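The chain below stands alone and is given in structure tokens; this is the form predicted alone.
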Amino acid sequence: MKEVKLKNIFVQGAIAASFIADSIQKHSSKTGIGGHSIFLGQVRADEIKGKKVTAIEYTSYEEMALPKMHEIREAIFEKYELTCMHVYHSLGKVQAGEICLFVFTSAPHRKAAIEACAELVERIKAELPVWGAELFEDNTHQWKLNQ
């Protein structure tokens, strides 16, 4: 049985724009790619309770995770007609408006790419093991749904 190597999708800290932009830039010899889309998760400085949220720290299993978004990694390519496909999200702490999640298909026409981004998003956020405590400018904390 042939071994994968799993592609580690964690960074961390936020995720700079010139990392996306630099990404971004990468594809531009790959000529037969007519469509990219990005999808970017922000750090949201949410009032709960009436207190304010100024960062998430984001922890993972990392054992199950990678395992995992391999297996959902290969399901979007199954489905959808892809050239590529990113995926970076972060760990640690991550401040109010700072990028946390970046995912980047790229396919021959703009239909598969960007439904297979908005699935991907979906699949990511309801089946990898990662956890965000939501910080609160009071120095508390409390664990964030996905949603």
Given for the second form:
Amino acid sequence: MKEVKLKNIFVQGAIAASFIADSIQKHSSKTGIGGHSIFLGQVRADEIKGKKVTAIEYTSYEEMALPKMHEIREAIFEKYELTCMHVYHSLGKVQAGEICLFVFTSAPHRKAAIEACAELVERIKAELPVWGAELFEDNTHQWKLNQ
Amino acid sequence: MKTRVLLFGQLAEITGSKELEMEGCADTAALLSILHEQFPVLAQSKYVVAVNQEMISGNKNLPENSIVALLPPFSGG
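Just the form predicted alone so far, so send over the form predicted in complex with its partner chain.
Then the entire complex follows, led off by the chain already shown.
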């Protein structure tokens, strides 16, 4: 079996705006890039039956999620002319208003970056074994359902 | 013959455990029928099954020391 080093996409807790800024800054040396596309998922304070969501707590089956993410990454690189691609997903507790998903694609031209980013987000939400529990103010919770 | 069973999300709450160890299950059908009997709510829950990190459909033989994971609908992002 071919040994592939899997990139770890998971970070504990929220993704800081400063981390995202640094990530953008790092690309200034890659002068073949003409366009970036960024998707940021943010925890929404939904109100469900009069109770407000204060945070989402994420768990994952990482032994399955990381190989799956590798497969998605390869397929996207195959399909679009990209320079690079970065994906970060939170695990553990992320408060409402904080960032829980950061998808960043860069390409010589905007179309590839935009389309690849959109497809990545959809595939991440549909195919990665990750679960979010929506935590309420009164310490109860319910399991999130993706739309 | 031992099988490790991993439960995620709401399924871990139903069984009260994120991990179970089961003895003598030759295939996934046998394993699931024992689990469903023990945890009737599990039988009504939506989930997919992975054996050794590979998603399966239908029944699958379980070699010694298999890891069976029960995965409720994904809700990442």
